[in-house]
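The chain below stands alone, shown as structure tokens; this is the form predicted on its own.
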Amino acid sequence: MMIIAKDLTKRYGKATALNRVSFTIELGEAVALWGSNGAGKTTTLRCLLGVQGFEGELTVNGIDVRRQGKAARTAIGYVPQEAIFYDMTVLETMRFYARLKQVSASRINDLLQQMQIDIHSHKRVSALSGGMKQRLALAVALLADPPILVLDEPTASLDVKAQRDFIHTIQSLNYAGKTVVFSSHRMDEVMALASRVLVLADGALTLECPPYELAEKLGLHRWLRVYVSAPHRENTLRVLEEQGFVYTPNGRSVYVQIGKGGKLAPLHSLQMASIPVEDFDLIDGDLNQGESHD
């Protein structure tokens, strides 16, 4: 087992984050932690990565976390929800971290066109887009080439595109024998990358699935958020409310509740009066917390 946890447990006061929560992650594997705010997903990430006290057994790559926390990280690739550099160009910031991990320098241009920002090397980090820095984190978790990547809502904080292309990266790492631990609140996100979910609530871990079984056994609603220009956005609200969907605005976009017909049948509907899609994406849950973050 790459990752054992038994009876992991985490408090602060009187007040506890994880109670006795056990688990195993085989080499390879790619593992969700699913839950609202507050549910443990990051105490669960943070006990991982040895940064915090916790009760209970914790062994990442065979090395006992309580014991020997900084050996273990070295296992361990993380990656954050929003990275945070300091003021250097891309290609100082990956020479900065190589020094700081004890790592040869020469695997840096490789991870810079494996990440696809080699042609952004010689930019300062503020001048990158979220999906770039995103991206530019990775390679840094990367240098040491870890088996284990650790990442806390790694897409929360992009745009559609980046989701995408970012989710598809994380892919092909697992692909190639990564094990994968990532904390989420996103059912597409889960659908794409995890071959397991654990569902985490009140610091308790409450159910572990397949992906695919996890809305209907949380019983949750999913919506298509679709993004239309601002000249088309009266149209598509009407189109929606005389198909019988059920939808709720939201900037610019619209979220439409799906039914037994999919994804495609609020999208044909839109398609049949002429009205471009910019973009679209899954959500799942209730629209007022499926954007909350741990």
Given for the second form:
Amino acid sequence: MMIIAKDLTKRYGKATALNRVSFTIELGEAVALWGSNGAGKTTTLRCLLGVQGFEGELTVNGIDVRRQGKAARTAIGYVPQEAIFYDMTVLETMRFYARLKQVSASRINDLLQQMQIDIHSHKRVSALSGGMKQRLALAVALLADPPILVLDEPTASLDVKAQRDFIHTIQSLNYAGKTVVFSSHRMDEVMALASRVLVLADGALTLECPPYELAEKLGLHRWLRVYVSAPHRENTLRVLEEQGFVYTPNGRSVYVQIGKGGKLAPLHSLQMASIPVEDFDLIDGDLNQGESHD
Amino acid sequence: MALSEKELRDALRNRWFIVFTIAFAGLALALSALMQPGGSQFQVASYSRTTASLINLVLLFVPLIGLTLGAANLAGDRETGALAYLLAQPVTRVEVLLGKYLGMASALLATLTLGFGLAGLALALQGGINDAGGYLLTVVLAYLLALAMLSFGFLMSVLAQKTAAALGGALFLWLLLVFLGDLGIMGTAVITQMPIGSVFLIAAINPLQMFKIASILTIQANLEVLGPAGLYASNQFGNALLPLLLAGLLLWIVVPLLSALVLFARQEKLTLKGSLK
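Got the form predicted on its own; any chance of the form predicted together with the partner chain too?
First the chain shown before, then all remaining chains and molecules of the complex.
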């Protein structure tokens, strides 16, 4: 087990921020912490980092966080919602954190290339865009090649393209074996990244489930938006109806609700009915509340 | 070490610090030049006058810069959110505070070395240094005072959540130590007809007074210049006075710094902006 939390409790005076939260996270997992503001997501991350006291037991990579906070942090690369860097260039920042983490500076160029910010290495950090600053934070987090990445709402302050690029990078790191723990408000982010979701409410762990199950419980479904030409529109709706899909026509496209692993099912049905699909994309969320594209 | 180097580099880029360095070095150089009468028979007196003037310069400038730089340091990082991000790295709170302190201390001592170095060089070139050992001891005392003030500044920085509050506290302490302390003791002594020994002991608690008395001892054998309190101290403590004052200044470095370390190590409330919430 990479992370073991047992009866994790954190109190601020009379207020209980975390109440006997227990969970385990295995090597290579990507786990999302989901919950509203004040649910305990960030408090849990702070406990993992060992930057605050808590009751209960918590081990990270076999290290007792409460007794060896610094050692636990060597196993973790941390990316906050918005990293605040000192007034230095990108390269100086990387060198500073490499020395702070007592690791060789030999990885710096590779990491800057990997994060696609190597061409900005002589710029001051303050001149970078939000997306580039987050990629720099990720590069800093990866300096010591830690087995665990902890991310606190990492894409909250990014635009759509930067969000997509950042999530893609985290996905690659997870596929390469990094254990990823992140907090998020965004269902598309959770769906794209997490293999499991820990749902927190009022400091308690209320649910542990796969992301699609959480989406269903929240009434947030994943939709396939299918584009068909006007002559095939009526036939498309008939086929979807016959096959039992939940769908909503929308202009020259049709939204089709999909479940676990069901992205291909509507496309397959339309193909069998010889209906040419011009294009499609995936959408997460409640169609009545707005949408987020994948 | 990485943090100390960063703090040193930051201090050397800090406009406020650069102004202080130039002002201190310029004034120290000007004082050493102005106090030279030219005739060799006056050299001993001019050396003492230069050192005495430098002591007054140190008493005014060093506490101000030491306190304010220290106070703005941690509190500033806390306010921007940089501290929270720093503490999420594999470093301990003690390492962070000590690293910052050492970096700022290096910058401060470099400034003093520059000022005293230029003044000493000017004196030496004119053949005005008749007691290099005493001059160096004054420099060491100025170092100790600077470190003590920096320790106080860091303590303010740990205690205050906002930079403005930390700086306000630092400026109040500066006023208290430089002006109000003396006036308060004098007033109290007159009103209560306090014994001279008590007046001396209360005054000597102030690290600035410790520096002043010790520095005077480096340029003359007794403390007549300080009046009855000085005579009392000379008679009461004799040769032990200088070591006692040195030990007192060391205590003023160690006690506030240790207090800051203990308090900071126990603090959990990080600034929320931009990082850990």
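What you are looking at is a predicted structure, and each value in this text was computed from that prediction instead of being measured. Only the largest set of C-alpha atoms that superpose within 1.5 Å between the two forms is called the rigid core. Residue numbers count along the first chain shown, from 1.
Superposition on the rigid core between the two forms places the CA atom of Glu26 less than 2 Å from its counterpart.
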